[in-house]
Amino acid sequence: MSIFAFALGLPTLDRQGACIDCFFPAPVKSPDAALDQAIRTQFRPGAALVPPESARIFVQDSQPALAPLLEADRSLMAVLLPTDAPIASTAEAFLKLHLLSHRLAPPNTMNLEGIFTHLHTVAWTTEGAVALHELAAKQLRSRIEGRHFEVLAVDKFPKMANYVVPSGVRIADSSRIRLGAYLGEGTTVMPSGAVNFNAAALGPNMVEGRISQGVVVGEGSDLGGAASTMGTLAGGGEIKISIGRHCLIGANGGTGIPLGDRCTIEAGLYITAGSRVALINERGERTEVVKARQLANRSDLLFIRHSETGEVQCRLNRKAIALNEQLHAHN
């Protein structure tokens, strides 16, 4: 059976030697029999240290994409996951956001476990990776030698574009992006939009609003300004969220259950899975109501609230959204 997964890059070392940060710029999934065969001879289960001259044949051989970290004057990171095992490591814990980001494995694919307990909380900056504990030094050295030094954000998980930028998309403001993100061909991220890792936009999409841990939104949908989705990480949910093809999320509006196809919910709508909802049919009637869980994965509906009564209604949405394909077609 082939190996799980494998990359060879440049960590961030904090000076307790301590792994922070890794970068992998051509991370493998599930190799081929030749590529599986010389990782597993060169390299050891788990995640390593070596110096770049060790890694020579392995790269000039298997991987000539790699051939600039052998310029590196540092100690490489290999990973070198047998299978799909909890994180153990951080190096182990950047591997598979990259896998992700790199459209290696789509989300809720991986096993994540153990993911925050190996991802420390450092500060992200305008010099990299910087460990909390050393970050008051950092600041003071960059003053006194006349540097420009900012921190741009103090968390586990650092923005996507700073490991990989996937083709065919567009990001407004690639900080509200995580590393671990899934953006497939053709979406656009607006300058409010905001994806977290593992989790998707399968494209082509157009991302206004937000897409929370775990969530997948299917090709040709849309979220508007503020929409939301609901996570797993906080609530103790567990149903995961996806949102079909062609669907419209209405500005200010959310789901906290899962649409199947041409599904719309209009601006300022949130939908949980305990809303009580009326059913109307063909004719406007209204026939029943239930709890919005009983409609979860179902396709063609349209969420409303009556203008005049505040109930939320279903209707059969008889017309599916189409993307701009100006927007989208030229990523």
Given for the second form:
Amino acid sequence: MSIFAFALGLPTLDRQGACIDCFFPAPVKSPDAALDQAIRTQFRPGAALVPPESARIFVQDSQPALAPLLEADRSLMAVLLPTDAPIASTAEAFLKLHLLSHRLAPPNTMNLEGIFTHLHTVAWTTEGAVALHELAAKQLRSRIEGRHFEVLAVDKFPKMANYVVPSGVRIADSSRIRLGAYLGEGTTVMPSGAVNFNAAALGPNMVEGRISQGVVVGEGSDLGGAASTMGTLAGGGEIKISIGRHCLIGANGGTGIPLGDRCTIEAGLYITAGSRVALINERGERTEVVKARQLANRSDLLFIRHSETGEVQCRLNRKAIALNEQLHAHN
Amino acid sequence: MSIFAFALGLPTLDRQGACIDCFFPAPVKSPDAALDQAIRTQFRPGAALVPPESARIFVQDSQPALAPLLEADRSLMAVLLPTDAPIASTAEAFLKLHLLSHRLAPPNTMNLEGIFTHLHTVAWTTEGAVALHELAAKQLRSRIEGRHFEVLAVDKFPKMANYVVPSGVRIADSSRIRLGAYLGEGTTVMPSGAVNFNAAALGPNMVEGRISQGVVVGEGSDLGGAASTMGTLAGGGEIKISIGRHCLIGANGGTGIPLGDRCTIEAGLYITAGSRVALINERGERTEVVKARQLANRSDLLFIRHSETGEVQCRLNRKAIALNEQLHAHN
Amino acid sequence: MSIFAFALGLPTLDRQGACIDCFFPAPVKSPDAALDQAIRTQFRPGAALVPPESARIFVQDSQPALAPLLEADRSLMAVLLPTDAPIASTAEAFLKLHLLSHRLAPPNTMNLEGIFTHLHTVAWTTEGAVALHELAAKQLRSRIEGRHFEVLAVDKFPKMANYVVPSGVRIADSSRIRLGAYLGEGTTVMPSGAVNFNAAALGPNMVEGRISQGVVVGEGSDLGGAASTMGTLAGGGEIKISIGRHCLIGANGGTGIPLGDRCTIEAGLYITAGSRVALINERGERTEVVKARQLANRSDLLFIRHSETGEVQCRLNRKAIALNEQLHAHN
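Form predicted in complex with a further copy of the same chain, following the form predicted alone:
Everything in the complex follows now, all chains and molecules, and the chain you saw is the first one.
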């Protein structure tokens, strides 16, 4: 069996030499036999600083796209993960985040245990990552020198777009997409959209809402402005949310249950797992009232709050079904 | 009849020479006879790269504010649009977006056909526009050189404020306002506000919500935090939304119908075109239930969801009327 | 009695010499007797430009952390506020905003009268503060020189993180937190969170919603994604909102009344002061209907909208109470 993952890149070190950030231009997951052999021969398991010169033959033979790294005037960072074990260093955390954003691993498929422990809270600035204990002095110094730099974020996670822009995506505001987000081909994230690490829009998707950690949004589904997918942290329930294919959560709506395919939640309606929902049959009759969690992962549902009675209702999503039949007819 | 529009500015070209961005400091629409004549004499219809030297006499005689352009060490971009035809090049698209943001053309008054075709998806960075096929190499190179640059967005549309800041506006976060937005005098856009291209806050307005493509918000109207104006794309209906004067959409509220003047939607309520709305008369009696779309463009309406019955109700917006009478009394 | 506040720092002046921005690395409030004496001896009340040399002895003796300021090749700004009087200059406004963000003064404890008058609307750029009347020329010049700079905001208030990053906070997007925000230890502000000036998350808090001017959020309380605290400006009521300890406002929810401790508002529900709320007793019986404003500042309340009847209900927040008892049992 091949190693789990490998990457060679450039670290940012603070003044004490601690690694606070890593950039891996071409991370590798489950390499083929030749690359696997080359990696094992050259590198040891775990994360290590290596002089560019020592990586020359490996890069030239096995990852020629990384050749510019050989010109670096400082150490490179090499990370070799033999297996998908818990995260044991900052560099390993960055490698796993890169695997997600390079579309090499979908959310919820890797062991991310230890990630919060090993990521430092760092100032992300227009001059790169700055350790917090160095920030105030640097801000004062730069003001005195008449040189301005921006503190764009203070966080454990940097923005994805400074590490990789996957093909076929549009991002209105890169500060809303963390490294570790998985954006599939054809995904557009609007200014009110946000995608956390270990969260995905598989693409194509129009994302104007928030995709929480652990949530996966399927092909052809859209999140309207400020639409919410309930996270498992911070007030969220115990259910992991996912959104199937060709769903729509309307603007300012949200879901606390996973949705199947072709589901719609109308604008402004938030379905929580405990919401009692009236099921309406095709003749428009109420047949039953169930907890929303009983509808988890079911397809072809339309959720509304009746504007006269205030009752949350669920009926078959005829429009989506019709659309789907039409789409199939054309393929 | 004069030409439709003209501009002279600076393009950003990728390495193959394709124009991916244009900056026009002083675009012109419907010029007076003298300027019109000068433009026609000097330039040909369409978009063209021109050496600064060739534009010297025109600039000195007709647009002296552009004199700094003559010092450029590379080609300028000239765009002459004889009529308001469909967009045929990237430079033309940028000119029309500039006309909107320079307040020379309100939304929905120009032919924007072809705009998505002719705008490239580009990385907008702290070093300007970068073609996506050049980005990864540039990111690697800058890391090796210890120079950081930020990828702020990946989009067809850049942010307005890097091209023009119209008078009398405040913008909390420029990444939320696309070039092509029309912000009138006295408009403040808060951090959760967003204004798309071909969308307007005519001013004065307090915008903490989202103004979708094609939507115009009238004088004195406010959008509360995360308030939504339903777009005609992505899940929206077929109705084009507009908001009249002195309206308020409360925080986390939204509308799927165009509003007249002095309308209020309470915080948290989303009115869709299909919502059934109970009309309440001045004696507090329910008189009728209508679809919200029947109330489109009507003035002096207050929309609430009754907190006891869950019924969406509409009554005359007495507070707004009173306020309005008071305002008139003082003028 | 000691002076109210003092600071020495670096101003940004426009070309006419007007102060449009001040950076104070170590502002002081209610200094001890020795420092108070040193300040009074060296500086006069109000704001004044002073040559670095003239501040040498004061800095070396009394604020050695400011020593780098002595190397500045231009004037420093000194602000001495004998009392907490209305704001009389831009520099004084900046000092009071610094006091808030340095956690030296909680919101609503200082006299901020005059702040809007004395703060200039400025372009906040990657090259620092730029006066609006200088911006267009600077944008044109930098384009000609092939140098890009970003206009990040156009506002009276800059972003806090360029002035101070208080200990123990995380900020996903610094553009959403104004100078003058008070972020306590352990506060995380997510991409949809926003904190205005004179507003606080006392910490620890998870803030994915908006904290309006004047609002204070207590220890252990969380605001879900896009949750709203109604401001006293722009459509808000007359009631000043505050959120007690261990509260949760769910995603896309909001409040127009101040909450006591351990209150929960379910996701998607907006409570306004005028909402009529049914009180439900421990046996699940409706006992009374009251206006939400009558519940202001009460603790241990759970607000929901009943999903079958649309009725807004309030019951004792048993989960929070239980949690609280458990927490106490462990301490």
